[in-house]
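Below sits a lone chain in structure tokens, taken as the form predicted alone.
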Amino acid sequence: MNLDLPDSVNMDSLLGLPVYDLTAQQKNSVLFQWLLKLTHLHILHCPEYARLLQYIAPDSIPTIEDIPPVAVRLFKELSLKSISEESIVKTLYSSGTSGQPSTIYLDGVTAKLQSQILVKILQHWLGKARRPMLLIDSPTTIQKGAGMTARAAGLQGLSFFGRDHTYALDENMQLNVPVVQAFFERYQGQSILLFGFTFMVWQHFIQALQDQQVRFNCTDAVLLHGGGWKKLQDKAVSNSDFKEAIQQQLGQVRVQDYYGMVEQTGSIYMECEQGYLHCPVWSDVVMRRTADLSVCNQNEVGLIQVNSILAHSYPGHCLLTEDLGQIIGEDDCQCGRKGKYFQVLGRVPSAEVRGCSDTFA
């Protein structure tokens, strides 16, 4: 599907949009003129999508807050997307641990424009060397096919900065300590990067290495996490306790959280060194009131609304998610990176438990 690209944007310039620098007046007229853009797209080419704002007339929209957002559970409910079946190259689904997972359909156009956003954005934060990597799950959880999950998707697509992938856990999900040693003896001393999916890293991996008792002494490695607090706070988990316990059994490891989903995949916000998450330039986020749905003031708790550039076959450019957030500031963090930085504070009270890692109780 060809898009009728704005005047003043093309997919080039788009893909070379530098991450976190523009300021908040520079990002803002590039996000709105692509998501109105979206917006006139997905109402033309998804018929649920155009039901969804028979009431609103795109061209009056004075601002990105008043595009209207889609609720994240539809995707659960209906099939949402703005292409041909004959279209479709891949199928994600959300992993929930209940009820019908989310679908999300991606064309060929679309597919690669989000794995090409994902690695500028993991480059900035990485570097473009690939270390040596270790994987926390199993290789089991990669499956063949067009169709698979968000957990399979997110260990594919990060395996892309790393080279001799290692499983930290065997086919059923068991710590593999032999594997592990000798991953790290290979790599003593160098730079290396592990990635795994929260709490799977802290049940199967962490909590399984304090169980044995097992110890290893890194001097330079990254660990990438991601998916979901929920069942970590249920535990009484903080970030700090989980950062320390990973130090205190792996030695010197730079932990680094992310925020993102299936249903806007390629658009991730990743922690910065003071602990917040970061907007990139392709996507932002804007917090509503649970009352009412209306748009939030720095640092007031609500529901996180996050926007994407990147969703062109299905209409998942503006999503209301059921995770509770706060803007702590824009373009002023004291990590020097331009653009909204916030803190995800949990689901909402009775939201059914989601996230790639929460696919094992």
Given for the second form:
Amino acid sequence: MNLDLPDSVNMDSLLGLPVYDLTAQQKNSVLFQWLLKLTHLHILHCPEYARLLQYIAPDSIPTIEDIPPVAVRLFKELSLKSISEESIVKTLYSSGTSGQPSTIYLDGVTAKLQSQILVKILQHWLGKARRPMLLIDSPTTIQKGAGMTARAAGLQGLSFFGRDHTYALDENMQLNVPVVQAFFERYQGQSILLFGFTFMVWQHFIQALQDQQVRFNCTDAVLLHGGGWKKLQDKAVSNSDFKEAIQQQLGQVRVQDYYGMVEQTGSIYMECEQGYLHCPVWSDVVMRRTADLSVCNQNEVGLIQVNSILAHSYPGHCLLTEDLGQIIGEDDCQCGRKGKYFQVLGRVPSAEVRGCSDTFA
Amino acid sequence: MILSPKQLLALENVQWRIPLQGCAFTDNIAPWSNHLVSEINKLAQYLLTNSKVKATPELVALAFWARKSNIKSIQKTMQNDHLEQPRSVVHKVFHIAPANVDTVFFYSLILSVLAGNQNIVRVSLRSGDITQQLIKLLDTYLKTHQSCLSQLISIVEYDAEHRSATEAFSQWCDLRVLWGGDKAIQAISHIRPQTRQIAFPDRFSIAIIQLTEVEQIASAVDGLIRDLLPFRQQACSSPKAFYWWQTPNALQKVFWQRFGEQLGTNSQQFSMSDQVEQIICGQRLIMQGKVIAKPCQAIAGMRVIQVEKLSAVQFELHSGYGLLCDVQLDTLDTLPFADKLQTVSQFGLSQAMLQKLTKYQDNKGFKRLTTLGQALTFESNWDGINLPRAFTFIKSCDE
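Provide the structure of the form predicted together with the partner chain, given the form predicted alone shown above.
Time for the whole complex; same chain goes first.
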């Protein structure tokens, strides 16, 4: 087996893969090969990871499911990386509300891959044209400090897909009505893009628009949001309540959720027209039973494991999250896309609560 | 300035679960008086007949402990002391309960009540269901029964960050009792540092077992389950590692099989979030603690992980929740003897082995030797501190 870092020819063919067109069998052979390669790589370069696999011979791992996933929590407690200090080009932090944030170290290869794959995925949904973009956050979020929080990374990463970046909130997280009003007026009738973290969109944007009885009449807008439903579930706001409230205040808006985390930035899971999250060709999910980590049946609720072939600089190619989910099906979603499609059902009860945002870079 | 009960009751961001009362009388609260013992016994009887208590082994255990016969046997250990003399002053004790072991505050509180002290117990906002249940039961009892206990017992809930509340209660009390993690103890010790104080810091515990025949397995399994399940293996006296001494592999195999079977039918189980913690803890021990370990074995909602050996430092990474390290012991020297090693519970060891262990205990290798199944039984002499004496002779007590 070739243990070298993936060469650029390889990478190019990888990037050229269609996002949602490979069948389970085709995808599995690509993923398995790459995930095994990464397993070897991290055993060689990350001593903590090597210890975790001390009783496993990597050459005789029979299937993807037999690669042991690393618990995401360990990225909060330890500095896990497979690169030297000098190779670090970027450090990402999760925006957890309690305790230590996750720290993810990126080298040039991983950082580039992450942004290239993110572009591929989002272009599938948004097209190549850059749209006028309203960011549901405060401009100060990306200016704070030296460290890159997940929210800042997300805003920055997503900005690539828009132009005339306009921040909807002021530095006190209050709705900046004149700015928002000017934005919608300027682009009346055009395609626009709105982006924010689920909780921010609800609490600081939709509710503020409702309170101040401000409405706009969009004709062609996309709202992309992610970061989790935990806080909204506590307030008993469902995905359909969320969509309805947005359309009531803003008119014709296609509302799309995504699932992703700072520990696997780039390879995000987008919500399709049917309301299911879709695995792109570069990443996959496996649901596992908490009692013994065995793989769940279709529709059975389990702990979400995320696999991604983008994690080269840190041992995060197979991660065990603390979220619960269920696979709805594979290759046969009504939306026409191939790959597994699934739902996220929130965090394991009473597991540590995280912040309202995590992903893009 | 010491605040009056009225002022303490009016403190902001503090929720009184059982309000503090003025404590004017002293006549019938002589330490360890028959009157006090009988009042505690009445409370114990009330708890024992409650259906919610019956469904919760942790509560049954504490109600059983508070019965007259047991209290009298604790009292016997203090026989030579001058008890039952009415006090001219009522001493005040402030207990800070831990979030991990729901019922420990009760034992601390009752021993202090028996010593004739007035008590404020601070419980954490993170406290578990059992704590909440116990507080409700106490509150109901005190509201529906005429008892001098209502003047001696009060319970308050507030955020650990609320330093001024901790300061006010520390000023109010003659003795502060801290149950909790090392970090919490360190933080609280800085608040009004001159306060007389007893602290119970982080500890870990282990079990050692020797089996020679299949007939022993049933009671060994029973004992381990009793030491592991309550408090989600969070109590510092719950074993985190299980050491095998000269036991054939075949017997060990049967043991784990029976253990799984019995655990599976138990009314108490490790929850889904406990299982997630087990996975994380197992990985932490290996990745951070450099423990040489085989992959975890899942047994009826908990996990057993075979490790070569464990040092006291490695135990600090072990957070419980149903993860048990399984170790083959070749010599007693490799046990993690340390100041932090609290309880060693044993099963089936020979007299000669027990004597050897006792020598290690005498040399401060660990704090307490008990039988498997008894690890969680509260002993009034805890962690080397004689609590009945400490609560009775507050002025003379050395920290």
